[in-house]
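Taking the form predicted on its own, here's one chain by itself in structure tokens.
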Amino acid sequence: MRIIGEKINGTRQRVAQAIEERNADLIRDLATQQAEAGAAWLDVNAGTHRSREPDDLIWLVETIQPVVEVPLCLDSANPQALAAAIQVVERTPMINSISGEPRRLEGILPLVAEHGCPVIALAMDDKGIPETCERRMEVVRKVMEAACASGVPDGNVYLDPLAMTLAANTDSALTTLDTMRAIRREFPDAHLTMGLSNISFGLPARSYINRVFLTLALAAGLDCAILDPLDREMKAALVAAELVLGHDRHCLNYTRAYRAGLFNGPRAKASHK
């Protein structure tokens, strides 16, 4: 499964403020420490007032770009913010994200088209998130025919279920996870994706949940995810996942995850002796 680096948003509040005052050193910390904890793509979102957030979004692909070969993810959904950092990108870059919104769809996927990128698709439309996987399949179907109908290939989307928290709806792992199966029949080709935190939002204990439903997502199909590839026992639990599943021919993943010491807790330990 390919990880894209989560942690350059402007949602959270030291990034924020290291967006104001333009903290080079801060930002390219984060991309490095993903870059080298094995991340994909790393996902660059200003969060900024649309008014301002071109220029905060170029800035920060210029500071990442220089220290980092690792593509990037540039989220946003505003098309001028895209239009400009696409510019500057070195590299061909994920875009995050279109939907089912006409407005999205008008104003992102044809910068999608133009420069050749992957683009993450979420199954949601002016609407909103539908509640039932019938509904999302019916926005994921619209999503992928406009895709198509812009030359896009089914296998330049990234296509995300939405996974909601569970402190709201106890049912919304089992709605994206039937989302998920049902992508997986009807195209084949696309990829799969989601916010994989978003599903504990609001509960304590959040890690074990998020450990949980990755490794029922990854059974489901999903073979990306927006998260942080700094954090070990999600690592652990993902490469575990991928040998349990029949997705790490011969154990090397996880053999060399385990002499890499990603597996460092006593019983680890206690069988390696």
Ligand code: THG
Given for the second form:
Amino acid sequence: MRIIGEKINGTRQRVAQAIEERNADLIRDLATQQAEAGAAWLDVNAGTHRSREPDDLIWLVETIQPVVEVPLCLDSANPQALAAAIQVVERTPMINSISGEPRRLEGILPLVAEHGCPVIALAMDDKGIPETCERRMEVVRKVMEAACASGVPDGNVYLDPLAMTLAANTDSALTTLDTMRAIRREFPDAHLTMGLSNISFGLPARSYINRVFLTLALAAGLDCAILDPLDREMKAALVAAELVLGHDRHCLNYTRAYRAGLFNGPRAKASHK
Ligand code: THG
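Now that the form predicted on its own has been shown, please provide the structure of the form predicted together with this ligand.
Below: every chain and molecule of the assembly, starting with the one above.
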């Protein structure tokens, strides 16, 4: 399981303010903390100010990459912002994301192919997020065809089946898990990733829901997740689930995490995300 650290996101108030004030220290702290906690990529999202997004994303990349070795995951729907950021990035980044929307396929896939980037592909298109597993798979097939036609190998695609809040539809997690299993069957070489916390939006005690959902998603084949690597309770759930699912030979990671104090020690601040 590989983790994309989610904390450098301009939709978070503290991060938006740091971007606005060009507060490099705050951003660099978030970068080093997440890298030390084992993130394989750091998600970098400059927020929603469309006209400023290219400049803000470039500033974030140039601020972060001198202090960490891990590659970045450039999180934007805007082809211009992604193209600008790719010019200043030193290590091949992941691109977050394409989808079935023609504008994103046409604007972003050529960049992905040219730079050999891993890319996240959302199971949605210009009509939104399909209600059913079958219709999400139609979008997935279309995106995989487009990726293949552009010369992007399946192994560089991280499919995101998308999780909607249970508060609006209590079948939402089931649809997402079914979509994951269908993707695993049809595209065995592609990866599966997801932002977990959407599943609990609007509900109390979100961290419990998020942890159970992570566990079920791992059983359905999730091999990469966008989450807060500093959330110890999430990490503990992850390590235990991987052991139970037979992904931890000789229980090495589990016992190592135990010895490092992951299951006791100071608790993560109760995170109700
Ligand atoms: N799929 C893909 N990319 C994504 C998402 C996804 N990128 C953005 C998002 N979803 C995942 N990233 C985050 C980043 C931060 C938080 C949640 C998801 C977060 N939220 C808290 C909350 O909502 O309460 C706290 C906000 C704050 O601290 O201000 O921290 O699904 N491909």
